[in-house]
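Given as structure tokens, the chain that follows is alone and in the form predicted alone.
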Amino acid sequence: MILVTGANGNLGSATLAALRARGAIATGGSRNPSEGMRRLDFDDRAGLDLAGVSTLVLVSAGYAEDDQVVERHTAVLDAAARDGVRHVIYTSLTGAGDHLGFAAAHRATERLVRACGLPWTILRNGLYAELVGGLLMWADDGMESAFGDGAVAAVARADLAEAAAVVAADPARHSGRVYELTGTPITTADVAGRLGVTHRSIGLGEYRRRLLDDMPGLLPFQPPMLVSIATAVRHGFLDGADSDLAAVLGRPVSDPLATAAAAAGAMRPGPGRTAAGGGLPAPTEALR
């Protein structure tokens, strides 16, 4: 049986729907588990059960401090030794991601997974699509963001997903092989031509002024984080990688300006309301 972890998230569920789509005997697990899911609660290492499980879908669980990320990862892996998984696929960042600051937690991780005595697989991902519309802004006269014109390699939440579900199907074919999953090179001003509207860019310090301000309901490490992104992109150093995407996938891949657009649409004030908190969105749920 496979057992996608964080099967509530939104690339948890989406891989254990193309799993499913593919006809494999798959399961879900999470903290607060849907029905037939298992719990799976990475803080609770004594409860960590994965008995009768072939391959283990790991998503990160990066929604917290990089310490205790790790310490989650550390237990599951730890129990998929313990427990007789004879295969762990990790859903890490991509290489060019290495600038950003949640990397050291999924490179940490990657020496995990590489260590724990079970056959593995990397899928180094790139930037959601999802994620890059998500973080621009609503102003009264157009979108702004703080990338300016940086270019991102983005890619399609639901590619990263049919990946991992091609990987986890037949899984011996992709032992000890790290993949690198980015998308076609878009910019801000790509997004804001395809909805037909102006784009203006802001400087970083403004943008952390307005996560700081703006957004009191960030937990602590996002700003940075936030931040992070939005200077990687800025200065080019996630605008084009070697992918192997489209090989995993046996297809094209999506065009990940439709999906930062539809995204980014979602977002737009109607009639009457205006962007709230400064036009920032809630980039918190993108992230998952």
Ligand SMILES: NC(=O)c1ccc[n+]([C@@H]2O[C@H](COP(=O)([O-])OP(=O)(O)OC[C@H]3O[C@@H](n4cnc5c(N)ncnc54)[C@H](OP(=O)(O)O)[C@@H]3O)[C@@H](O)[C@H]2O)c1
The other form holds:
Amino acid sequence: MILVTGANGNLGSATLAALRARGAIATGGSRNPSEGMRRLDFDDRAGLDLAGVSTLVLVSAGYAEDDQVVERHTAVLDAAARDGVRHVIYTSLTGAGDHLGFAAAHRATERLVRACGLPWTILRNGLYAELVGGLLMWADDGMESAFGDGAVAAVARADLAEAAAVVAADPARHSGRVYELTGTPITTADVAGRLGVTHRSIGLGEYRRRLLDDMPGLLPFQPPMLVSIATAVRHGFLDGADSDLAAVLGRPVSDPLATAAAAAGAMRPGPGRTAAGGGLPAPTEALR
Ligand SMILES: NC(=O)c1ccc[n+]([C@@H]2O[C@H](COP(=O)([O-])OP(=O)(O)OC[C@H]3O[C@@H](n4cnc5c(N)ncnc54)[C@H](OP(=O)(O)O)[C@@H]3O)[C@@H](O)[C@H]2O)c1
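Output block for the form predicted in complex with the named molecule, input the form predicted alone:
Next comes the full complex, this chain leading.
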């Protein structure tokens, strides 16, 4: 049986759906399992049970300080080795993302995966197009961002879910492989153009000020993490299109611009939604 963690999250639920669409026998693990899922909370080490699981799709459990994230991943990998899991697939971060504030937790987990004693596959996911679009800010007269003219090889989350399903359905074929799963490069101006609005670039200092002053709901690690995304995009570190995604999918990748524009458009001020706070989206909306 295949088990996908984070099954109520965006990537995990989409991966589970993609597996079932392929006719695979798969279930989900979640902190809040719905019927047929398994309870799986990486913060509850003693409660982890992976008996009967042949292939584990370990969706990274981010949104915390690195030490907590790595401790979570350590706990679930220990359980996998103990309970007889036969293959681990880990959803990591594109190699070009080493400048990002959350890269260390992914690289530390990759080391754990390689050392866990089980066959493994590492999926180095690019930045979600949904994230890129959701991080753009709305002003009264258009869009703003700290991304400058930088391009980012963003990728629709659905493509990453399908890639994870392809690998999980036939893991032996992908054993010991590290796949770079990025999309095609897009810029903020491209997104604004698709939405028919202007884009204005703001500096990193102004962006950080807005994060610290206008977004009191952000967790302490989030402003530096978000600024790290902005500086990496702005300075071209994430614009590479060298990707294994089309080969894994067996088809061209989806258009990330359409996905990013839809995410940005959904944040547009309207009835019940204002551009207050510098037009910054709520962190949960931007980061999910
Ligand atoms: N590449 C990118 O652009 C990008 C952007 C944002 C995040 N990420 C990373 O990719 C992961 C998946 O993205 P996503 O969009 O699916 O995020 P998401 O919708 O927020 O889902 C993350 C899921 O991780 C699971 N999780 C969190 N803490 C956990 C814990 N202690 N034990 C077990 N499961 C836990 C939860 O699943 P349940 O609710 O089912 O328990 C949560 O819903 C994120 O967690 C993050 O590490 C990547």
